[in-house]
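The data below hold one chain only, encoded as structure tokens and taken in the form predicted on its own.
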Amino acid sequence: MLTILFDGVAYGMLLFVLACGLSVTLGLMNFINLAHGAFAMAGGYCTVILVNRIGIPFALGLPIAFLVTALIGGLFERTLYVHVYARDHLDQVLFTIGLVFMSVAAVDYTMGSSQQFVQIPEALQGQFNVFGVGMGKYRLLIIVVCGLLTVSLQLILAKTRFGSRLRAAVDDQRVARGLGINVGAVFAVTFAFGSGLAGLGGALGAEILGLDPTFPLKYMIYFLIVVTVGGTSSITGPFLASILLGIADVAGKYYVPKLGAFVIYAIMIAVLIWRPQGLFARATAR
């Protein structure tokens, strides 16, 4: 039971890092980016190329994957996404889902359709027992790294000047510009950072989830569930939702494997019926 709990927390942490960029763009920027998983896939394949083919150490491949994916996200934001911010949500959905299918076709052509994994160092392979609880070394690394990222992201958004500028730009762009805030630059940096986090999540998750060209489609629903269940008014909500869903998914597949992912879909439906605004969303004053 404790081993399942440990694996569920690790999986939930990974889900949060993969989905938190979508939470930021949707919750703070009010932009529906269904192509978020494509940036996660880019980070995963970047790590596969760097580590498996070039021979760069895994520890160095992770920050490189973050930077490369952040640069790709920033480039796409300035050249493509910036033209869709003011459009309605249906246009945003159609635009970003088109990017998903384009990325699937591009990766299938360049990298092949077979599933690939990242070669992790021997020091991170295997597991050790703590009071009878089997803990995978690599999953423990995921918990530590994702935990540090979660705390850092919360501090950046809540305690820094950039976080206050982002909130001001989201609340009222006209007033923010009047105060001297470069709204375009704030959105570009935010989008690039969220894309980089997705790429880092893809790099960390490649060993557990595997990589193939359909990655953005397979895990798109997971990202949306995290944001939907957790709400979009804060980072804390999606984080707690990721942990709950990670534990529920791992436990469900262990105890009732024939039901597959039915457990988390059932949880999502129940939450949406009970609290349509999200389980951890702030209540709005009437």
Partner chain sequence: MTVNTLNAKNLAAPAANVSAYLKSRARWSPFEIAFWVFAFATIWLFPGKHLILKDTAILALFALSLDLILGYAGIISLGQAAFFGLAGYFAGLVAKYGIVNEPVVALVLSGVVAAALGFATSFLVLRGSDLTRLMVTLGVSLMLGEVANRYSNITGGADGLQGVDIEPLFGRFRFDLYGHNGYVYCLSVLFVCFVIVRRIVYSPFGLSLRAVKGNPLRAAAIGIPVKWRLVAIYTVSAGIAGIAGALLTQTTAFCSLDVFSLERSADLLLVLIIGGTGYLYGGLIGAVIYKFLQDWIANLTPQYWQFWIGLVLVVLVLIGRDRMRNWIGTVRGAVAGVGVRLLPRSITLGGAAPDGP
Given for the second form:
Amino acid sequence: MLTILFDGVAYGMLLFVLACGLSVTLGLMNFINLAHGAFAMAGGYCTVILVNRIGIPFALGLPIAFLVTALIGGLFERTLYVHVYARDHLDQVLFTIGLVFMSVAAVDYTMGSSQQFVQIPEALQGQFNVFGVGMGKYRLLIIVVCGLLTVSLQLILAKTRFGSRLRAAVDDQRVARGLGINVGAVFAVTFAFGSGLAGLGGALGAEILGLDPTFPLKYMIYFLIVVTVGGTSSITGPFLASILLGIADVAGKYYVPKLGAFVIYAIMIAVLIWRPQGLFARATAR
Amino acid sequence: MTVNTLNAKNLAAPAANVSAYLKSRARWSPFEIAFWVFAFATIWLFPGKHLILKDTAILALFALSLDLILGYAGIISLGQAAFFGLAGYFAGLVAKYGIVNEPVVALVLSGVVAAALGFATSFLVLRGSDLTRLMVTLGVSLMLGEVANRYSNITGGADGLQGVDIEPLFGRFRFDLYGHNGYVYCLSVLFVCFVIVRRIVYSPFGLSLRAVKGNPLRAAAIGIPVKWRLVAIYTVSAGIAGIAGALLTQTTAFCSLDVFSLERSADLLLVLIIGGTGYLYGGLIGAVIYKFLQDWIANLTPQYWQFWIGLVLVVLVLIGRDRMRNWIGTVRGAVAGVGVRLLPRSITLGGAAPDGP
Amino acid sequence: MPILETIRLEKRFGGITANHDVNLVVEKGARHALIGPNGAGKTTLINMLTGVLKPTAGRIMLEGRDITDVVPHERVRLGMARTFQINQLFLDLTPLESIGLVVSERLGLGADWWRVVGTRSSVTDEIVEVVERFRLTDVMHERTARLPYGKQRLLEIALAFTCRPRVLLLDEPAAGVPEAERHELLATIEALPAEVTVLLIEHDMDLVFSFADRISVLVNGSLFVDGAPEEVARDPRVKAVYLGEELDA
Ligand SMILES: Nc1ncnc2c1ncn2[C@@H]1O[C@H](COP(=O)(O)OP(=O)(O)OP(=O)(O)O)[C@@H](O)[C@H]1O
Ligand SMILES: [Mg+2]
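Now show me the form predicted in complex with the partner chain, since the one above was the form predicted on its own.
After this comes the whole thing, all chains and molecules, with the earlier chain placed first.
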């Protein structure tokens, strides 16, 4: 029982790191980016190549995965996404789902369609046993890393100059522009950073989520659930939504394995009907 | 009549003109007639291609259903596959267990079942923003997929629904392996559905949908019950999507879980975008182009077909749908010009009104 | 009994109070003007009357019936129509289609999904009449998006007219209309049958005083003064708060 909770929290934390970039791009630019998972996949495959093929230590592979994906994200943002921000939602959906399809096929072509595994150091394998609760070491690592990331994200948003600019831009783009904030640059940096986080999440999560070319499609709906259920007005909402989703998914798969993801979808629809702006959105948000 | 000095006599002529104008828009243009004549001619022109043509007709019908809500009501949906799949399984199951044997009756029933699901879920879809709609539509179809997977004893699960035996059409025309009868059947159903949809679109109800899409605030302010109009069209659209799904099952005697997949809904969007939304033929033309492309690319690189779909989507958006529409509009304008010239008399009201004829 | 009445109507947007304790009484057949400085809350009030916005508190009565919770399109059926300060048109439709739509909705034909538009002579006759009256004849086949602003403004008003309301709410109908055409526009409004009640929002004082038989002044979201034109014109507070500004301008 507690093990399920533990696994669920680890899973949820992972989802949060994966999806928080999406939440920011959605809140900031009102942009529906269905291709967010593609960046996560890029991070995952990047780690596979670095760690398994080249033999770089896992601990070093993670930050590199972050950097590489951030770079890719920034590049895509500047060259492609900028043209689509101002378009209607249908265009955004078409555009990003096109990117998903391309990434799926491209990865399939270069890496093959089989499931990939990142080689995890010995030290991280196995379980601790605390008061009779089995805790996977690797999951513990995930919780620690993601927890640290979450805290630092919160600090960045709350304390730094960039954070305040970002919040200003989220609240009201026009006012932010009027205040002399370069909203375009804020977008680009945020997008790159969010992609980087997704990449890191993909690298960390390859072990738990599995990594194959259909990753962006398989998890797209999970990321979207996090942001729609959590709302986009803060990062606390998506965080709570991720944890809930993680626990619900793990518990659902454990107790009612046959129903699969049915429970998750049903809950999502119920939440969206009950609160279309998201469970944790401020009442007056937009 | 305070401002203008109209009298009853010269009011009659402009009214007739307005009426003629409105009706003329709904009249079948030569382009349309040619389109359908050609479509039916393919039955004899390309007998060897009936299988792919049949799939094209089904896809076209499916795309038509999406056009109805996207092009005419502005609802973005990634869950049209829910109706397609539900009706597909329904048609398969009633045939398998011999509940309804006549394919046409089963087809209509499948459409009704899908429409019922559409009606039930329409209330979910009408709330919230574009993103919420996307999520809910997608969520509904994924949920159905999970359910179909769960009850694999009924649906066959991942192996698909097998052992479906479709009775001959009207007790006479058996669905053959080459798709001959299947194609005629699908094309006829497509045509019938198209005619109905066309009536809807050119009716006052259809006009009100365009108004709702254009400006829901004003639509409500002139007394249009916006919500109910959307519920109605969503239901109709679901029914048509269902008929398409049932056609697929009936003509292949098979149904598998991928009818519910996201890819199916996404491909459908692509089909419609290729052909253009909001003028009814978009889904049809899009389906032809899409199938043609698929056939061609699949021969080149069968595995990576998806890459090219993605590329087409990305490029289409970068070029801009507006620009595309303008190109299409130019072509259509030329075509419509032919139509107007064939009308018996001038339909403009213009300066003729005050003097009368 | 007043035809339209609000009881302690209130609207807050987060911290902003746009309307506060508004008790507006509009008598049947009145030519009632609602004036007030920019941002006074006039449009917000109209939005609540027509159901676009939900009041934070208070009730709205139409002919003695509480319509506070009635959805917008039902209020149209009950006899209330409005124009918008900023044009709200169907840009993809032609004026002909837009007006035809209003007519067929009013006649209850809007849900008819089988008959082709334009086959009923009762509908087409009325379309022609409205198009003529609002001088839209020469542009009636153009897409609304392509119309010059003046024509769009006329269409905006024509749509509300065509609803044949018993209460017509006009939010700055003359805004953006060339000086020369303003009076003609007002003449069209004044020519409405006497039993039609008109509530007009307008900044042009000449127009207001030539038109209204009753004036309400809204300041900072509250009803400030309410009375016959002469009274309002004489009221020193109104002069100070509102008319003064206007005269200076
Ligand atoms: N949707 C909204 N959200 C937040 N504040 C609003 C909203 N609509 C109006 N307001 C605020 O309410 C106040 C009243 O606005 P309103 O538009 O009703 O004024 P008005 O009297 O119509 O002004 P004008 O003469 O300029 O048209 C203003 O301070 C405005 O900023
Ligand atoms: Mg106003």
